[in-house]
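Just the one chain here, laid out as structure tokens, in the form predicted alone.
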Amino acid sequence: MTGESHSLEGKVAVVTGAARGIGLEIAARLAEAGVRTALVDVISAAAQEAATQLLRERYAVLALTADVSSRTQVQAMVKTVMDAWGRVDILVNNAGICPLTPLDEITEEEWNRVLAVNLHGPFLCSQAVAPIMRQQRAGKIINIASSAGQMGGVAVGPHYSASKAGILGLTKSLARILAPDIQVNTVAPGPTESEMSRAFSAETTANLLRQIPLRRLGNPPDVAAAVLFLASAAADYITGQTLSVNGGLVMP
């Protein structure tokens, strides 16, 4: 096959907690592939500043608002896109949060608000588009799960991990509702250069790295090129599945 059919021009995705970092990078990876791409962002101001950086490119994007743990803003958001692009191609639910709490501190309200943003954003998000890729017999939804879902959190907390082992059963069901329409999988990056990575302590940090047979954290391209494989046409027959980006930090 030549690289001309796995060609993502022209598709329309949305890119949830675009505004930075990981989310930031896929949007932009997108964009400079051909994709209409909607940077959306629980901060209003953070999404548009990203878009504009975008736009200085020439690329095609939209800047959007929403708390992905609310069906209300979910499905506006969604509308939005739809009355500008008319379709959905593309859904990569990145949108996460994660307190670095110790166990014994974290209190209820903060365990559900991890589980509301990281796991059930993608379950809102997901619904929201399904219909919409169904009626267009054809659509790419990917989740970005974590390291921490597959073999517990090394340096963070109980629920970030919990909500990211909850997005690899997510996908697996999801996957098999939808097919054969609709591609369901997963990227699961291991700690990666970011805010949340930037937290960590000197020995936190060590400790990874002599855990990581790479020596390296990742960082948001690799992520990025993980997510483009998977929405492109090469991943056609792939659904169901978790593409761990992690330097061999989990080898399941």
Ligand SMILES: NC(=O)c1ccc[n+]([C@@H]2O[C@H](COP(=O)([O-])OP(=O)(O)OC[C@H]3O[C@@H](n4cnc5c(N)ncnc54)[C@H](O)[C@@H]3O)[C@@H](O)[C@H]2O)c1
Contents of the next structure:
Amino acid sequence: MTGESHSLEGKVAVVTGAARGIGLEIAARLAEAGVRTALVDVISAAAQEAATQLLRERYAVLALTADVSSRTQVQAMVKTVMDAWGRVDILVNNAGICPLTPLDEITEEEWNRVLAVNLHGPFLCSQAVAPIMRQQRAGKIINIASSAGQMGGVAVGPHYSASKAGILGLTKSLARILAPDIQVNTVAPGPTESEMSRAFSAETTANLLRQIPLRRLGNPPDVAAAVLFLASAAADYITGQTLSVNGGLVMP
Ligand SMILES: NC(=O)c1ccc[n+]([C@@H]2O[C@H](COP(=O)([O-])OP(=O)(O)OC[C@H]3O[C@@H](n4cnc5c(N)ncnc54)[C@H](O)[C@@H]3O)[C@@H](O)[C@H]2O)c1
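Previous: the form predicted alone; requested now: the form predicted together with this ligand:
Zooming out: every chain and molecule, the one shown earlier first.
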């Protein structure tokens, strides 16, 4: 099989949480591969700025404002993508939040917000694109979980770990429900350089580095490479799986 047959050229992708960090890297790599890419985020200005940079490179991108935890905003976002490009081939559920609150101080409101963004959001986005992908008889959904969902977070709270563990179950469930035309997989990064991990203390980072066999944090390109693989035809026979990108921190 030639590399060309795995080309993503001409496809349409929706990437949530794409204003910065891992999501922006995923969106940029998809755009570079010829994918018409919607950068979705709650931070409108940053998403627009990122999209403007990519448009300067002559990539086909669109910045859209939506809170993934809102059904109406998600549906409006998907409608805008359909109006613009008429299809959705790839959904990357990347938007996430990770408050570093000690156990005793986690309020019910904070617990609910983390679950709403990190788990309900991917459910809502998947539910919104599923009929479109079913009609196309093709589609790839890639959920961004975390090593915290596999092993219990070293540096992060139980709400975050629970939401990411939930993603693993959501992925497997959707993979069965949406088969055989749609593939649903998880990428589970370990601690990765971004705004999120910059909030870790120096001690936490040093502690993590001691536990990572490859002796460095991940970076957004490490994660984006895994996403592009799963989005491509090279991964057509892979569904319901977790691709761990963590330097060996977790070997599930
Ligand atoms: N950085 C890490 O160490 C690490 C490790 C494992 C997994 N992850 C996961 O990778 C993903 C990306 O994280 P990152 O490190 O780039 O973090 P980040 O904070 O830099 O980026 C997250 C993006 O999601 C957006 N977002 C937050 N809430 C949203 C909402 N309700 N609707 C739409 N967009 C929203 C933010 O505005 C931001 O642009 C997250 O799901 C995160 O949990 C990160």
